[in-house]
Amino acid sequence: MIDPSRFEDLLIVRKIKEKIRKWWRIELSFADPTGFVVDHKKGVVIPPHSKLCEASLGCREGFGRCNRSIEKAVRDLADRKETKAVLVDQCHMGLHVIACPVVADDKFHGAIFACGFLGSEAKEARRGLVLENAASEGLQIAQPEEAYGGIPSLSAQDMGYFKDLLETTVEEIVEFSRTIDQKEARIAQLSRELGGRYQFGNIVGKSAAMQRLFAVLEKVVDSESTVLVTGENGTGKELIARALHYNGPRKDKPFVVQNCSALNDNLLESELFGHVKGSFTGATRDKQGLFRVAHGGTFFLDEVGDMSPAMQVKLLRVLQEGTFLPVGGTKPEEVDVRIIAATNRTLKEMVQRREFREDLYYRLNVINVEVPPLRARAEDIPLLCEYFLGHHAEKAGKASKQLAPEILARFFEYGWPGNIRELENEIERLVVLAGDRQLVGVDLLQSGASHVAQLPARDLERYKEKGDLSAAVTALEREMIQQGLVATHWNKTRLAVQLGVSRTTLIKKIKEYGIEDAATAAETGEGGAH
């Protein structure tokens, strides 16, 4: 849908208007499909360069007649399906009106028009009619003859040029609007795709730790409050921030990311707040800061704990007042941005050591979302492996590979200091090394610098069970629970915490694997050794 109020958004339209005014002293205007003049909706009246028209528009009755002339001229164009400028012989005063329909996809969106002029050949012939009409309207004109002489006039050749310009202007408007519609449609499509990609349901994890995280996210997602996402490196803090944005009220607005530890103070300040030309050596032009880019949307500040005290003060001002000052600027700029910050550092301890401003900490920590490390959600490892195997297979255009049970067992034993990011890198490395092999064998762990390969080898033959990954996971899970119960003296609450699952889930698994029954049988001497 073409909006007539946006006709002047295009630079070439404004330029053509200026040229027409300069060459012929004629004003080009716009009307919506009903013939209502767009400028009038804004409370603006721009009269033609004629004292007669100015006097007519200056009185109530004349203003109404002028508008009815335009409405009729525009409505007469509503059924036209081509971009052709049409000369309307007379308005209520006896002057010319020329209009060109704005048609796109066989739909009439309004018109551009000009009025208050005459063709050169009609200038003398219309004198009596025009002055008579002016007198009948009771217009107070000191020197009518002089006023009539000042009416702009166009030769036949100029009239042809004028029509061509109107038609060119409409073509530019239609093409401009189509481009905007395509871009907006693409933006909407990308927004839908990103929204789908960052749905909470697409974040891999079924462990109790992740379920608790999802419960918090569901409560936070519709809020405009500032969120502080905490967790170790590689746990997926940015993924959480994107999910909050693309599922929240600002999903159709920008999502901007800046790592606060990646730049020194001067560069970071310029990046966040922008700068004005000449504010420092090399500032050859004004630069828009990321806060301005993120206006209306969400700004994700990663590693916010690495900000210097000076930058903390400037960030605090944005959070408190919604304003910032570009580098070298003198006028504060207002901005509406939702802040989601992230850090792998313990800000509360930094506040106690006076390394982080207490007031900024409380501004950022309105809602805290803690992302668990991978070692606290070990039961998600098979799901994550399956996801990454499929992802990298899709990128390579090949069938998804499978991990040997021995590899998965090693994954369960490993502490994953790099968390999800390290696991994904390890999967990608194994997939590349596997080449055309469908089954990724444990031998590939030894190929290259894999920290997982440095774990002491265990007797993993009992997990193989004909290479069935699901059976191997089940066997390993049963053993981990059984050994954990022994180590904790059957303290299920303590073991649940160690395994990163709820106590209810642990009890369910114990019953499912018949571990308690086996222990009872061993204690009573039933079912002796075979």
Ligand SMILES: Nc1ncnc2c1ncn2[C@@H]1O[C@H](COP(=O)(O)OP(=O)(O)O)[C@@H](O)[C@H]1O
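Owing to the predicted nature of the structure, the values given are computational and were not obtained by experimental measurement. Rigid core (definition): largest C-alpha set, two forms, superposition within 1.5 Å. Residue numbers count along the first chain shown, from 1. First, how it differs from the form predicted in complex with the ligand.
- When two forms of a protein are overlaid on their rigid core, residues whose CA moves 2 Å or more are considered shifted, and Leu95 is one of them between the two forms.
- Core-superposed comparison between the two forms: the CA of Lys277 stays below a 2 Å shift.
- Superposed on the core, the two forms differ at Gly160: its CA moves 2 Å or more between the two forms.
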Contents of the next structure:
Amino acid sequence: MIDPSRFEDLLIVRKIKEKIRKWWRIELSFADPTGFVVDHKKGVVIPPHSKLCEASLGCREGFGRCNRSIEKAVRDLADRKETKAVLVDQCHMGLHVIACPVVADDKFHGAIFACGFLGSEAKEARRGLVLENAASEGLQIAQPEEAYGGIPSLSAQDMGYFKDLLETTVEEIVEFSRTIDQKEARIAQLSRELGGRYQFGNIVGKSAAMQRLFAVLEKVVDSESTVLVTGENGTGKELIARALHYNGPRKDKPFVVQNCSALNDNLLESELFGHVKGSFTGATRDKQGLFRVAHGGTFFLDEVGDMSPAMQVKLLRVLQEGTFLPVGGTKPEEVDVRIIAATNRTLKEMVQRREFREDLYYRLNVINVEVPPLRARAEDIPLLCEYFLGHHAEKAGKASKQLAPEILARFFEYGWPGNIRELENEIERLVVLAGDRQLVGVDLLQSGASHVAQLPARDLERYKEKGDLSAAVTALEREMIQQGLVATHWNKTRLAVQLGVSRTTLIKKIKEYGIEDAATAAETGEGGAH
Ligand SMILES: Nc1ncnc2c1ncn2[C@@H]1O[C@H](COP(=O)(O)OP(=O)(O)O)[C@@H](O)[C@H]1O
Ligand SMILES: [Mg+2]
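Could you switch over to the form predicted in complex with the ligand, since the one displayed so far is the form predicted alone?
Below: every chain and molecule of the assembly, starting with the one above.
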């Protein structure tokens, strides 16, 4: 895009302008396509080098007439589709106006122009006319004859050079703008290509939050640093750990996962560090711990916030010294593992409550990757839907199905307490229900045990609008219970504590709202819930 207000940014334009001023005392200026003087937009008025023009520009009517002369000259260029410099000849004072159009790709972008001068042969011939005009404008000029003598004049030859210079200047401007346009197009293309990188490994997301997250992952993927991934259930913490491993230098070595909340202390210790034969009843032979298995690779410690204090000490030792002791063993074993830990709990607060060791927290939290919940990045929903639909299509060897727009609209409204995992399950459910139908209709949202359709978020708004308090309270209560059930993986005891009600009350309400069935059905469908 050629911007007349930027012409002077070009060094060559400034230089030519300087020369013209020095040689002929003529001021080169710029006008936009409407003929408006660019300097005036900026609040700058530079009059031509003569007492007459100064006086004319100095009064309001004169300023208006001057501008109209320029405007007419520039518009005439556009109307006549001129491509060269043209001497428009007369301004309101009877002086010359010269203008050269800036045309690129058949488009008129404005003009460079100069005024307030005369050709030497016109200089004598116009004396009477110009002075008359000045007088009729009521200009107060002390010595009109002398002022007239001071008007810059150009010989016919110089006038030719002047035109050439103007045309050269315009060529420079057009050429420069072309280069800029090309560069800008290239930059736009590059940023599209980069922006098109909505993926890191198998993690998709185009939201700013996810793009930032990808940038962090890019930086840490090749390092050996311990990473702590935090975020709600189903936000993709494990996926991130996997992506870091399989895109990093350890990708050919094992990736080992252990969920720290799944086992009691004794079992967890034996899982992680192994045991020697006879160290406890049932230890009939030596068992290799997962830390040994993970040697050279990556160990993903899921739900690390659920680790007991005793186990925290043992983990700390691995992190600090790279050694551990198998259960019943006496010789510390050395390992080289990269640790990626994850938790949906706020470790920092747990540290404050002394539920989590501060030293371990700092060891784990070398790099913190926080995964935002899906509701905080709803703009990722369409991309994720497309991704999961494509996934299913690939598995089934069929064309990818499409979601009815109403479904997407509903998805945007929904709070997704189970995050991406819940969205993934929902898409799977819809795809199955759709059977051979290519378009997944909104009717399918209602069938089966989906929370998405049940959730009364919209109702809540409606009740709020109507001012119906008890209906709104009911809707909110139901929504909180439903979302809480998904978030706690239907752990009613935990949810009751979270909501500050007794377990009995919670169960009663679940029955009342008829959400029990949905919960159980989704739970069985979820598989990996813990
Ligand atoms: N950004 C994402 N892009 C694609 N799939 C995702 C994304 N985030 C999560 N998923 C999928 O959602 C499910 C839950 O992810 P997971 O990593 O197990 O979550 P978390 O460990 O935080 O509970 C997995 O099937 C995972 O592949
Ligand atoms: Mg997980």
